[in-house]
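Consider the single chain below, provided in structure tokens and representing the form predicted alone.
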Amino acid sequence: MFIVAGLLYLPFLWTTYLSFTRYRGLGAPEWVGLDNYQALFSDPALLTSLRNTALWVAGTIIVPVGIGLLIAVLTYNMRFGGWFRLPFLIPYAISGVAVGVIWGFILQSGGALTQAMDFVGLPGAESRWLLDAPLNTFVMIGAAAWQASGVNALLFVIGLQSIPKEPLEAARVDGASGWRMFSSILWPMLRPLTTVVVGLSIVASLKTFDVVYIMTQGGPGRSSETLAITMYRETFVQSEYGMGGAVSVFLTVVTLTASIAYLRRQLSERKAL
């Protein structure tokens, strides 16, 4: 135990001295205090990162989430309802650095879409995808729902399954169907389910990196960057290493707050039941 805590948190507290210092790998770490906060909170692209970040939470919620459930819902119950849900879940195999190799190739200028509108003659065909902002960041977002919409609907599945019959037949004999049978039985049901579901999509969010490397590297300029890439950018591009630790303490304290946040709103929610 003392050795999975140490390497869980000397890392972290490693980090956390770094950045009160000046250092750029080699002699010995200059303290500066809270020089690198400073110039962090005082950098304009903070608030970019700290805008795409915000937009891949809510993206990640809406769209990945969304789309699990509606899969499941519309496939539990329902004959070869494993086979329609085997699609969504092969791109969870692979990995993100793939998944934005595949997305890249797609929304590049005179990538596939783009050849795809162009020839059938849909409007938006000229659309720079992965240059103009925030049209970028909405793409590569959707280009991650691809991959995590079918855990979602495994989950959702896996938690209709666990709903007791009764109800169920008892809401039937009620003449209950359809968006009343959902709103009404299934959902209330499914909330312990969605709360480790958004939970998880949450903090999966704001560490976001692979797919944004791999598709803009945070760019034209820095405007998609998260968070993440900012930590990255400062720490293995830059050199530097103290203002790196500042961003990845940063990151750090916004997770946690997302996360107690969300999570004591919930168990509040349910007490209040």
Contents of the next structure:
Amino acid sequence: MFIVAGLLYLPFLWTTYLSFTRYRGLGAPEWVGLDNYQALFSDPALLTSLRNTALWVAGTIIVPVGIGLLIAVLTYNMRFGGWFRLPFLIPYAISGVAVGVIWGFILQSGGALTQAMDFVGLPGAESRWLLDAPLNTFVMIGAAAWQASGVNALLFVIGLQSIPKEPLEAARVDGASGWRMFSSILWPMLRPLTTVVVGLSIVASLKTFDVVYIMTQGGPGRSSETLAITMYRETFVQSEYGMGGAVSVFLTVVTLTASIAYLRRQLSERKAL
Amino acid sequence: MKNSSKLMIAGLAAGALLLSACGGDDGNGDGTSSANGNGTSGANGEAPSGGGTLKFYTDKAAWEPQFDRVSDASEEQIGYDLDFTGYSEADAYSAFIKQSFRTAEKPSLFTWHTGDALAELVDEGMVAQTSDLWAEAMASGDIPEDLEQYYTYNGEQYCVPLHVVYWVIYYNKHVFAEHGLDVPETWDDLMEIADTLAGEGIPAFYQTNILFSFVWFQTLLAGSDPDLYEALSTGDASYTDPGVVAVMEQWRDMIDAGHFTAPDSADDPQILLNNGDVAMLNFGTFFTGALNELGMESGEDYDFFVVPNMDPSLPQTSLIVESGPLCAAEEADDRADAMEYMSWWVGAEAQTEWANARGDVSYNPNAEVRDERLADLGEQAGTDDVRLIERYFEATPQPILTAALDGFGAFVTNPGDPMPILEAIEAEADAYWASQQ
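Can I have the other form now, the form predicted together with the partner chain, not the form predicted alone?
Next comes the full complex, this chain leading.
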């Protein structure tokens, strides 16, 4: 327990302390009070970073969670459903860095996507996927969804398989099927698992780093920066460890607030049920 | 419950003590010294031990085979070899080196950057002074005096040049031959070539919106107003100066004319040149190694030329130079051995080995560079016809550089009115220079 406390609490306390100092990684930190926080909140780039992070949260909940749920519902009762889900799971075995590299080649100007769209004659082939904001954030959310949808599907399948057979049989006897069966029976009974999947997705999306760093490094001109990229940039590119600390404390507060608010709401709704 | 809280607090306190004990000194020179890993090198401040293994750190991980070759040569000639640790991510490397100064295991030898980055280490007393070594090497003609300015802080020298790189334009000889193009002698010739290639649907030049977004800014400004270029790096000129604006407009015109590759290309530039997907690359001479590794042959498949000045009335040709330092930590246990190694490194034998291993030029005129084109360039760089100008990356203080890289990255992506970008860089520059007073 001491080791865990040492490895988790001490770095956080040290980072919090650094956020009130000016420190460039050499010598001793110089206490500057709230200066870093003032500079952070008066930087217009923070607004872009916040907007992009919010897009990542919304996008991650809608796209990979939605696709994962769809795959799970369509295949959990299907013969050879496991084989159908397998291709969706393979990208999960790849690191975020590799995902960024692969999709970087696909989405670059004149890359595979543009060529394919051109070949088929689809409109929008000339789009500058990684160059124009917020399009670059949207396509990167798509790349991340490509990786994460499979594991979400797996989690939902586990949830679906744990639903007792009796209520499903009763619903079928009563004539429920299709959308009615999903909305009235499956979805409410999946609720505990959905809470976990969405909760994990919120936390993962708030700390989005690898895919963005590899594909755009937060650019061009900081247009696709997320809070985690801002933190890295301040700390390791600018060597402003104090400012980087302020961003990480802010990101921690945002992540904790969002997670606690979401879980509280879910748990209180469950109690009300 | 209360007991567990007490235990946790006690644990945290114990952990804090443990970490502070492990954390070493604050870099002010009162840290503990431990014996070198193999116990063969002398202690800090003592005479060199005459041989052994030196811990060597660099952010040039891809150059390991070349460092290994030089390490073999040094072992044979002076009894020292290098224990190589390479980082491929420059930011992670920078953080690692800075943090290592807080530990007892300070790096014996490490590569760094000149300019602001080295000044920071010098200010904190982290790097060993090398003034005597420089005096000796300049007297023997091993280091040209031109380089001294990049290594001098408060009148003393620190580190030695690891290498020197001149920025030139590489071109694919087959593409040039196919389109009946000759090596340009003037800026107008160069633009004519670029127009011809654009008409054939081939981008003349490579450019990117990440990290190396500064390259064409430095080329255009150094070739049109080198004094203004240098004044920007010292805070004596503004980024909104009409000369800077004119350069940005020229850059925009070139982008609009189709002279450049898309700025988000995920392909390596050497691959693009090899495939003939781009005709020319504006890069440092370190790039020769990358092209040779692809099987391209110097003089057959590719060649290079010095970029002609944009302003033909300038008395000297501006040539961008980049020199990366090799440093020893002031508090390293085996500093005397590291100094011995640096002394060997700048000599003709080491530089001959290094330049030929890398396929690059050498700053040491006594070194024998086998590639005739590189040897000629090295000689040309030492003449009065050439004005050496420090690369933008090292010449610009870090906060301004970061803002500029962002700004140039945005500009090459969406070339338009350059003023908002220049004003943003200038705001950062104003804040930086104000903080330095």
